[in-house]
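There is one chain below, alone, in structure tokens, taken in the form predicted alone.
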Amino acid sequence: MKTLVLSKLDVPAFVRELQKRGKVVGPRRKESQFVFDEIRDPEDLALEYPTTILPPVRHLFPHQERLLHFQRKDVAASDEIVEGEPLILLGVHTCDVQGINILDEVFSDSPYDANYLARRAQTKVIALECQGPCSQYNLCLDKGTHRLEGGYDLLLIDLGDRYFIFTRTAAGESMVAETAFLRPATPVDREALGKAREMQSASLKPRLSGPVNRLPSALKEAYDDLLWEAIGRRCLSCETCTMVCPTCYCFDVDDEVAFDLNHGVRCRLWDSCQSHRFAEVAGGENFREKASHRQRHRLFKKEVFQFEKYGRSACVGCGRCSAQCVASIRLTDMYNQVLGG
């Protein structure tokens, strides 16, 4: 691992160096909010951003994509569509890096997802550690996602007029190997890093009323709680909470057949467990017909089901679902209610 320093005056030059290696996607302003989008002009990069509307993982798992071309009368002639290009995700907050780590695990599980993994194999991640809370809804301190132990190639930490850089992988070291404007970190930089992290620790406050590792058992105990009916009466089933989540990955698959009825394209689209039809099966039975059941399922999926399968929560505490909910349903409130706070 190397430790380097990048002056903020040299960030545009750094972006131009990265552009030689692939498509650079980073945070940029969109009206009053921020989005992860391609950075063609380095001046468009906005590293000092609170959070984005959608998480950067959408560039690895797009809203819509084609999976294969098929021939109706000749199945053997069908050919898979697996697309990918060299991609650098720049300025990814640590919680969103954890979101990518979780989807890496899910899509690498059997049966593995060739489309996601092809994009991931060509993607480099440059993480950015937040120096304070990005919104009133984030749970990064409770979730332990304000710091990273892996899942990135480079890590940037804001020291005011410069960024402290940790290299993590060989790919990360390659990205900084020939950049003359970077310099090795000095004892003065390390002292500034220590102070920055002290300020970060002081500014981040826990929002949960109990230990986060009690959530799986607390949710199970609250399975029949009236909380879900109360939430269900407010929920509009608009699906926003799942569309903005960095770890939601439900999708539907559809065949688009050409007018000649002989060939077509198989596509997949994001889907949502908050959709009324999501749990509907042949014959019209719906296993989660009520919004209260669907909201309960959302939290159980994050804190119980994926914890039992992968040993960790699938909520990274970014707060997007709470911030974007038009019915003002707050994840923190639900967690605290089941924790007894």
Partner chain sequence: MEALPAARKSLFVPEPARILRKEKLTAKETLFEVAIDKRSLGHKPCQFVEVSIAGIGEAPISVSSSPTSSATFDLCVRQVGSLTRAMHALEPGAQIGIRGPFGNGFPVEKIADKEVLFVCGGLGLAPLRSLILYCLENRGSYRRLVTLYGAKRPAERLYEKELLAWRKDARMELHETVDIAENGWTGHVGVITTLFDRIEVDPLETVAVVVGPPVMYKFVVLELLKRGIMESRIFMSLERRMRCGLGKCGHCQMNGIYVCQEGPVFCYSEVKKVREAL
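Can I have the other form now, the form predicted together with the partner chain, not the form predicted alone?
All you get below is the one chain by itself.
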């Protein structure tokens, strides 16, 4: 692991260096909000951003992804499409890096998902520690996602006029190996790093009324709670909460036929457990007919089912589902209610 320093004045030069290695995707302004998009002009990069509308992992698991070309008359001519390109995700907040780690785990779990893994194998992640809360809904302190154990190639920490950089992987080392404008960190930088992290710790507030590790058992105890009915009455089943989530990965598969009707592509598209027909089975029976059941399933999938399978929560505390819910359903409120806050 190396520790380096990048002056903010040199960020454009750094982006240009990265562009030599692949497509650089980072936060940029879109109207009053921010999105992860390709950074062609380094001036477009907006590293000081609260959070983006969609998480960057959506560049690894796109809204619509082609799985195979087909010939309508000849199945043997079906040709798999496994896409990917050298990609550098730059300025990824730590909670979103954790979101990528979670999808890595899900899609590399047997049976492997070749489509996701092909994109992932060509992707480098440059993480960025937030200096403070990004919204009133983020749970990163409670979830422990304000700092990272791994899952990135480089980690940037804002020291005001410069970024402190940790290298984590060989790929990360290579990205900073021949960059003249980076300098090794000095004791002064390290002291500034310590202060920045102290300020971060002081500015982040816990939002949960109880310990986060009680969530799986508290939710299970609350399975039949009236809370779900109350949420179900407000929920419009618009699916926004699942569309903006960094760890939602449910999908559907659909065929698109070309105009000549002879060939086409089979695609997978994001789907949502919040849609009414998602859990319908043959014969029309629906195992999660009510919005209350579907919202409960969403939270259970994040905190109970994935916890039982992988030993970790699948909520990274980014707060997007709360911030963007058109019915003002707040994850924090639901968690606090089950935790007895």
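The term rigid core refers to the most C-alpha atoms you can superpose between the two forms while keeping them within 1.5 Å. Residue numbers count along the first chain shown, from 1. For clarity, every value in this text was computed on a predicted model and none was experimentally measured.
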- Once you line up the core, how about Thr186: does its CA shift reach 2 Å between these two forms? no
- Is the C-alpha displacement of Val257 equal to or greater than 2 Å between these two forms once the rigid core has been superposed? yes
